[in-house]
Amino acid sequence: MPPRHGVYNFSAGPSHMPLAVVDRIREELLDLGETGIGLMEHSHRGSSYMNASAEAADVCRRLAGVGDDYAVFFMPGGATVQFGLLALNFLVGDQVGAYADTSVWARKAIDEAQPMRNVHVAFDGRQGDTFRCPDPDLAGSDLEAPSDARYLFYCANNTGEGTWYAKPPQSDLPLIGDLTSDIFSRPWPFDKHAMCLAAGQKNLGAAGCSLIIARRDFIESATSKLGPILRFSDHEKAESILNTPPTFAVRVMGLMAEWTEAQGGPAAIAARNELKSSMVWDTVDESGGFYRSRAAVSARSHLNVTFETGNDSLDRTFLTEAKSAGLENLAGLAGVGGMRASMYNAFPVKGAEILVELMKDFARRNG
């Protein structure tokens, strides 16, 4: 679909959502299920509401492929909650948590739990000219992490950076991944972890919110002196209404799953992320050098394309004459610079296409 008022929009996020769905959320404001009450305005007790977030769940469950040992349910809050709560209902006394620092994001989970509890870092892909992931044909022997670590942590995508994993990481721990960027953009072994997160603002559609998908038996192994409000168990018996949910939000999310699910599923949607993301990173390769990445080329995210001039004062002259063509957002990371393409599920390939001409034609004129 074109995008609305000739604008597309390459957000980190909250991201491109799909008009279909925009038009649909805009409907229910006024009237969710011909209720004559709107979306906002409904008790989350009510049976609309309540209908509305076990459908949200289900979708998500059959786009996860998980059976009934997986719950799964939705957190108020977003991702950096999660990793807070994540050390709060895992790690008692000595027990360590293991992090690959691969991500902004992954940082943030150890910075948000290492003030409370023991973190170690298992591996370290920001150092350096090139940022990395572990290389999956080493098959975890690049992971340094305790035998008896409570868990291992990595972020799937990483949306600064431009890197992505090509396979979860290889661990005989309990898995966390965070889907939060990439969730459901591609088949992804969900039954080979404890626990995945996934906060709503990238493919998911609205901020505020987190979908978990995990393993009943690890969230019950939880610590139980924590009251329930911060115990992902508890929100998980109540259905996730223990207490008043961001309603708004669990319902995009819903709309969301389902118009991935009618899409194809996400094998459908990786398909046409990679002929996106593989057309803006062909420009970069051919450039000759104009353009370059410090993304390693094993890692490359299908979702975020990084990339920069090496001249600040020509990367700020691209995002100005990118602004000017309709494209949107297109600036790199705080602390990472250059030029950042994020290319979710919805996002249309004819912005690619748009983006890879400006990119052709700038390299032209100013290489």
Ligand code: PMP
The other form holds:
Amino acid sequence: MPPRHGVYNFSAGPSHMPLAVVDRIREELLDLGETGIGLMEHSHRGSSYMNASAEAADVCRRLAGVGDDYAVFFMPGGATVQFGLLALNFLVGDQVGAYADTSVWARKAIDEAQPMRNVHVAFDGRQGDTFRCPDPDLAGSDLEAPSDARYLFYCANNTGEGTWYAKPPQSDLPLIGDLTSDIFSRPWPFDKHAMCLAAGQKNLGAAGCSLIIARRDFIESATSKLGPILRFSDHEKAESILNTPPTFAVRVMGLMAEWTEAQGGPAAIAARNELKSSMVWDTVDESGGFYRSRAAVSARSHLNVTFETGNDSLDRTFLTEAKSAGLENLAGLAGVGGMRASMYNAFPVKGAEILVELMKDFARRNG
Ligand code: PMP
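Previous: the form predicted on its own; requested now: the form predicted together with the named molecule:
Full complex below, order starting with the chain above.
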């Protein structure tokens, strides 16, 4: 797909979207399905929006491959809002939520829960200068969680650090995954989870709304001492229309999920994501030490590649040169620094190729 204005957008989110989806949204903003009413002007109680919302949930259900024992629905608010709701819904009295702390976003989930409820940190992925995830070969023995914890929360892809879980952590506890930056980027066993959540702004398009895929009995086990608007199960029972939902974002999520399915689904997309990311990771490895990354090799993400030269001023020069070459938004997360190439499902392979050319040329000139 050709870049717009010669720009490749490596933004970590909101991020690059397929032009076909953007074009469709442009049409629907004027007129949704030949109704003469634009997408954002339709009543959320009318059949046009209700069908669009139901279709969005259906396609997400197909991509996740879950059965009827799972609910698939949309919650207002991004991932951070859901982090707070998790604690409110599932932690009552002395109950403890266990968290694997592998990143700034996992830490955000802890920070949202801790002022209200009991939190136990089951894993610290930020020892020394390297970012790690639990070792999949250790079958969960490097996670230390109370056996009666209400759930184990983990962040599947650590957007800022450039690490991911090759597979979900092993635990007998109900598993809650934050899949905000890797949803539908690879086959994932949703049916091993009590709940997965993902905000929209990466592989699902629009910010401000979250997709929830959760075991029905789990969300129904939430405390009843909460107003309906804060309870996951009330949103699900109301078919994601408990109050006025973020209609635009839900429609965009549906269109992004349809696009994902048309590409061949998570398995086909995973191969392309691996191709793009391995080009960049290989360039880091083959640079003779010019580039380095704090992401543990065993946990390298296929969506966010983080690297640095070890010299802040050289990093800044790299970012300036990248920008002049049309490679935008390559700066690392504040607090992590360096460079970060975010290449989600819709990001073109060509963008990765151009980045790699620049990295090699820059290393030759500055190494
Ligand atoms: N989790 C992950 C993995 C993220 O990358 C982000 C940032 N998009 C969040 C959570 C927070 O999402 P939001 O800004 O929608 O609350």
